[in-house]
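As a starting point, one isolated chain is supplied in structure tokens, in the form predicted on its own.
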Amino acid sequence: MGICKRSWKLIWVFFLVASLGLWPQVSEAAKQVVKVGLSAPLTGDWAEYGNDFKRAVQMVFDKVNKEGGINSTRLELVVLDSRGDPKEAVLIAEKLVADPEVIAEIGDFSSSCSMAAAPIYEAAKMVQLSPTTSHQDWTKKGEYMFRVVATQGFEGPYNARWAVQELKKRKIATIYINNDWGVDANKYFVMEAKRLGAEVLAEEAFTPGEKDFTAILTKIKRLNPELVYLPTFYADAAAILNQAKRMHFKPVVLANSSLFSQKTIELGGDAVEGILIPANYFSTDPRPGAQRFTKEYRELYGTDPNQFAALAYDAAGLLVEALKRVGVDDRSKVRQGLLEIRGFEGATGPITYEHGRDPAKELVKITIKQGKWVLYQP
């Protein structure tokens, strides 16, 4: 008798919900949106990088949604601030994988953050697609790690050949940030520079957050290097070179693509004039993907983008392409969707994951001239 009463109650609730039209609406709503997480530094010393990510990914998703979404499913971006802190990146990963509506993650900016969070995404079989994580070992941490940027195993030797073979600099000193990325970036540059016959006079590391570089600069100035290599981020580089300028120390400076930001110029002023870096993208690149991105970004934001926006734009585009192939119902399938992509025409050049999850990249050489980033001319 008790069972019958409960059954009648369930039947009554079902008809009530159906009569109000609530059940179909909830079910349909759940199918209409799929979430993508974005983990990036939106505050702190690296905030400009994270906001580049946010602007570029959002413009891709807005365009896709305007065109009808992916099989009528809208993309919703869940933006979370890692502050460049690996502990925060881990908390973000735990939050994203616990939400069944999140199908993939874009980020983080730094290698330290991405490497700390990797085991959580791997265990959840959720793709971790980073625009900029370039540490050589990151994609070896699992099967769900994909990157867009060139690795330090590629960029470091590229920069060393530029310094030694093209610029003819034989006496070199390095100043690098002492985190996962900085150690990796310095290592691959120094290995290739030494192989090419250069003398590395000093390799000076500094702790993230350090503001006073006087002791390091005093030591390096005494060594009189022909070139200083600077694997750092924009805030550090601007501080280092402003302090060097006050010490009347103005060496030739070659750095990583990590400095390709307007913030480098805003914070560094005259001190960063003439600095040399490679880039994964530049606005005058004639390739169709680069020109399409530059035009869209200028129209939307009224300014030229940098490589971090371009790399994030490509990450978002790659994820959209993968979701079109495998659908939005199963996060574990996104990995296969990315692996199936061939010759994706991105803002940073063609991208294929045919031989692993580290795409081959072509770099361009740029410099700061009269307060602007321009193509480097020997």
Second form
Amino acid sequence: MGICKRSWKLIWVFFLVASLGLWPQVSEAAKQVVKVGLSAPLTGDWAEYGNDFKRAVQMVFDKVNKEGGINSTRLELVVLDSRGDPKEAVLIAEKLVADPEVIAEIGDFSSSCSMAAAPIYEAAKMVQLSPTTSHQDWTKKGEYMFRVVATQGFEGPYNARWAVQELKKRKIATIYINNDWGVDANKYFVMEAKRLGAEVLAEEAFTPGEKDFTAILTKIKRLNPELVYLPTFYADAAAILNQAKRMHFKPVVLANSSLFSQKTIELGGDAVEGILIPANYFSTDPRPGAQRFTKEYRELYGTDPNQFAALAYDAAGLLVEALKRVGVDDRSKVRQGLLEIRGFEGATGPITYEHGRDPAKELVKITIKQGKWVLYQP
Amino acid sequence: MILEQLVNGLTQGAVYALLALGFTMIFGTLRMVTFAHGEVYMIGAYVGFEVIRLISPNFFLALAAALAATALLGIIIEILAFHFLRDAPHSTSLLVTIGVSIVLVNATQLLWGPETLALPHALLDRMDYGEVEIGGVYITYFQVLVMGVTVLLMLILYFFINRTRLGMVIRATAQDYEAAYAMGVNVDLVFMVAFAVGSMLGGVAGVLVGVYYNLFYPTMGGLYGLKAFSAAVVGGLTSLPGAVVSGLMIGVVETFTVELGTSSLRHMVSFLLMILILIFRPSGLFRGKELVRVRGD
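Same protein, different form: I have the form predicted on its own, so give me the form predicted together with its partner chain.
Now the full complex is given, and it begins with the chain already shown.
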């Protein structure tokens, strides 16, 4: 018994010494690398968007690391696949928050995912910086939510003014995806369109995953709208317009920046010809931030980037800028760093978080002509 | 306009019916539910996609390839989930089919990527479905084909089960496989054939739907599998006409839910209807008789 007690004491002393000895090494290691989480759909319906995120963010981090990192701390990207599923986004948030080396998070792609995960980041005082989450209420869920994209509260009315004032369309029908984002996108568009005197003939929501739109289209075709508004994603929009074409229904179509992808053209063929959307970024946009990004991306990946890559690139750039200001020791300070940024020259135009965490943005109007996205000319 | 919506509903319903026929074929013979059926349908669609893309824009060639591939897949699933587990509790086989469905979705993601694929439009134009116009309503021949194939396959299957020798053997095995085995029936082969035929029906549905909507993605089997399984249950689970009638009914009910109400209610209304039917007729609309004529349960 006596021997036992003594050996326990020895073990305790050993651990004490060992942990004391290890302590400085651990904190030194933490200073060499700091992690940033990326929560995005890398598989599933929105996989293309998630992979755009990954490429663009990695590109910024690689550049920063090559230039010696932030105060000689390397940035490491931890990529986690949310599959566009809010449940997964919550699990990812818990995982990132629990890792003391993670300083901030970029993502998620969809409003549903970002909104589900927001309370976890808020409780951990970790910045949740989403390139694309545009649901109006998301940044109201706490103090640590920041976005790069224009909100639906901004884009919806912008589109409504385009449809009613510029295109002079007075009879409008909408088909939207029934999730947080789609409901919001539809709501703000319809509100402004009605305010401007347009008549909204129908508002049809469809369940995510739905691919049969013939019933909706048959109904809407009969109402004979002058313009159809489609707050959806590319696969849905392509399916809707392919099915519309089959029933010889060819209205003027206005949609959201969410359709700005090569996939829209690939899946939609000539059914998507002439579709109008606003974009946060366009490769022939003459603004210097956009030009610099386009050049860098082309050199690295050999193709033209899209706006999702541009938004994620700006998210990464903003985060780097914030970390340069406040350092990498305390995740709760990152918020202050972001708020201090003025006139950040991004690929999607200038960004400032002066009045809250929803930046005001300048959009570009684009359309599909002969199977290519081009700047819209009235 | 009622005509146009009816055609929309029947086309959609025909797909549910085709898949439900597969469930019925498999359940009727093996007394087992497979949850990999939606994924077999998805594999059928992808095989058709590759044949059209790489070999020829001939729909019937794609159909043949999908039939062959899904028959083979059906045999593999039968061996994995049922052959080795014939005397295990039903839940074991059920879990294996769920596992197989997950493996199939993920394998597809690895092979083809997670993104939605479409046939090049130039190719699709060469397939040129053609259409008829009836008073401003356009019905494509492809829609007619989807409905026609469903009815045709149901008839063939009905004939096969009730009028052929192999059909009789399948019915005998379905009644009591141990007795059939004692009478010299190659029970293993019968199960395999039933599973292969059921899977082929899924494969046909996959090619039809894939080409009709021109969208191919790894998770395409999920919702359809669930709807079709429900249709099979509502139809009586062992009744071939029951599967077809309830599949078509679900399609039409969905379409008219959109027409009269709003599209966000379509799944809710169709599942509510199915719940109601099952409350009042727990064994389904058609108590299955032709696969199993005399059976206690």
